[in-house]
Amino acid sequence: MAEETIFSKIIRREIPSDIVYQDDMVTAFRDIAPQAPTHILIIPNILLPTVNDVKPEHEQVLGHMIITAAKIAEQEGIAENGYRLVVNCNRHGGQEVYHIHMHLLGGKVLGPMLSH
C-alpha cells in the first residue's frame, strides 16, 4: 500500500491550501511555488504514487483530471491563449511528491518544453 502524502491531507482539507476545485474524483489547488502566473495542481482523490502505478480501472479518474484542467483553464482566463499540462514520473522525470498530479501552467508564453 502506498504511503499518504501531503496531498492526501490537502484533499481532506487538514492543511491549508488554495483549493480552486474539488469533487468526488479530483482536487485542484494553486502550487505554493508557481512556475507561471497560473500554476495549479490537479490530483486524483485516490492515492496513485506514479504514472507507473496506473491501471485500466484508473482511466476514468485520469480522464476527469484533463476535463477538470480544461474547466479551470477557462475559469482562470487562460484557455484561449493556451496552457500546458505536465505530469512528471519518478526522480528523473522531476516528480517530487509521490501522488500523481498534473500541473496546469499558463498566463504567459511558456517557451520550450525542455532546455538542453
Ligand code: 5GP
Contents of the next structure:
Amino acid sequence: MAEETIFSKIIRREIPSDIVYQDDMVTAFRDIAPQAPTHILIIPNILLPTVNDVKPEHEQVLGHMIITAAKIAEQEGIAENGYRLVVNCNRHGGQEVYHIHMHLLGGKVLGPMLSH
Ligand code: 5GP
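Starting from the form predicted on its own shown above, please give the structure in the form predicted together with guanosine-5'-monophosphate.
Next comes the full complex, and the chain you just saw is listed first.
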C-alpha cells in the first residue's frame, strides 16, 4: 500500500490550496512555488506514486489528465502561445512528491527543456 502525500490532503480539501479544477477523476491546483506565470499541477484522485506504478487500468485517468491540462491551458489563456507538460519520475527525474502529477507550465517562453 503506497503512502499518502500532502497531495491526498489537497484532494480532500483538508489543507488549503488554490484548486482550479476538480472532478471525480482528477484535481488541478496552482503550484506553491511557481516556475512560470502559469504553473498548475494536475493529479489523479487515486494514489499512484510514480509513472512506474502505472498499469493498463489507469489509461483512462491518465488520458483525462491530459484532456484536463488542455482545458485549463485554454482557461488560462496560454493554449495558443503554447505550454509544457512535465511528469517527473523518481530521483533522476527530480520527483519530490510521490503522487503522480503533471506540471502545466506556461505564460512565457520556457526556454530549453533541460538546464544541463
Ligand atoms: P516534482 O518535483 O515532484 O515533480 O514536483 C512537486 C511540485 O509540488 C513542486 O513544484 C512543488 O512546488 C509542489 N508542491 C509541493 N508541496 C506542495 C503543496 O503543499 N502545495 C502545492 N500547491 N504545491 C506543492
